[in-house]
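Take a look at this single chain in structure tokens; it is the form predicted alone.
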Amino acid sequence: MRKTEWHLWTLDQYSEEEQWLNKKAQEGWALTEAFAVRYVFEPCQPGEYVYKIVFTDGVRGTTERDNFTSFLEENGIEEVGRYHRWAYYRKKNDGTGFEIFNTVREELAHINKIRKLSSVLLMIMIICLSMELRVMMVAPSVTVPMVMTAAVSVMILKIYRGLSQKAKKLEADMALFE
């Protein structure tokens, strides 16, 4: 018996999404597919799996990506879903924990990759918004595309700020250990 759930997470909520997946696994539901906002689960033994989500480098077929995947597979970690550069990994819960990043520096680099993507998206939205404002100067009226562009820009700015806060916390943690 499979079940499908729909859930929307933003770029800065990947750790919350991870917690949600691990809670589902504790309840006896193993993730088998993940794509955008759609998650497919199958029954499993409660707590059988542990999940991690990673914003990966490159695409399949690149040496770096293939080496990373091979390394994970050698350590009993399998990829169960992929959406663009987001990869969903799981391993059997053996009680030893499941960490993809060995150091705070690696985790900070991960957050900075996501933050870089959000800054590019924000720049694109600002360009779109400025184009909408130029149109408004010719024909003064608020349009649906303008409102949507502004709303998405605000959402991406919120995501960027959330990622920046996570990065600052990790930088502070890193300073403690140096």
The other form holds:
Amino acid sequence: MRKTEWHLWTLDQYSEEEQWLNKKAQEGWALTEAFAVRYVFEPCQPGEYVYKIVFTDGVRGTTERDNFTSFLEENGIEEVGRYHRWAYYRKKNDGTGFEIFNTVREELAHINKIRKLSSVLLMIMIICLSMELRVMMVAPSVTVPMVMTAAVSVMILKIYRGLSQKAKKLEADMALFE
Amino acid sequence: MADKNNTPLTEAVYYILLSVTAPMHGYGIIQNVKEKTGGRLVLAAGTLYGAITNLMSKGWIQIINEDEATRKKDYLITDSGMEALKAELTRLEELVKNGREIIQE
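Cool, the form predicted alone is there; where's the form predicted together with the partner chain?
Full complex below, order starting with the chain above.
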């Protein structure tokens, strides 16, 4: 018996998303597929798996990514889903926690990758907004989509700023610790 | 900052190089480091992968055996890797010596 759930998580909520998936696993539902907002779960022993979400470097099918994935497999880590560059990993829960990366440097690099993506999205939204603004001069009916675009832009800006704050904190740590 | 003597190494790199003084595969390295540090340092698989990739391109370690079926690779330190490891050990000894002169317990 499988069940499908729909959930929207924003770019900066990967930790919350991870907690959500781990809670599901605790309740006996193991994620087996993930794509954008669609999540498929299958029954498992409660707490059988732990999950980790990573914004990876390469895309599917490249040698670099294949090497990375098979290296993880050697270490008992399985990729269960992938959307764009977001990868969903799981391993059997042995009570020792689950990290794919565990240095400050890598955590910072991870945040910066997501920050870069959010800045690209923000740029696209601003281009849309300026185009809509031009159209609005002649057709005021564009106001509603324009307000929506503006709202999404503000949301992405907030995400970007949140990630920047996180990055700044880690940079300060890096000056003291390896 | 990294200088031309290739020191200081990160803790992870230091222990990876120590591990591959004998042929060892990825999982073996993680276990070995964990054992050597009494469980204090547990390398995450992705961290180890990144370090191995960088050490390979620097020529400090090499693949000496690859299992066709499982794609499992055995790594071994090279001469230049051994040099870097020795330089780091000398640096660490200096750190400890200077520390011990001030702090005796």
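These numbers were taken from a predicted model, which means no experiment stands behind them. Under this definition, the rigid core comprises the largest set of C-alpha atoms superposing within 1.5 Å between the forms. Residue numbers count along the first chain shown, from 1.
Asks: Examine Ala25 after superposing the rigid core and state whether its CA is displaced by 2 Å or more between the two forms.
Replies: The answer is no, as the C-alpha of Ala25 shifts between the two forms by less than 2 Å after core alignment.
Asks: When the rigid core is used for the superposition, does Gly47 move between the two forms (threshold: C-alpha shift of 2 Å or more)?
Replies: No.
Asks: Taking the rigid core as the superposition reference, indicate whether the CA of Thr143 shifts 2 angstroms or more between the two forms.
Replies: Thr143 C-alpha, core-superposed: shift of 2 Å or more.
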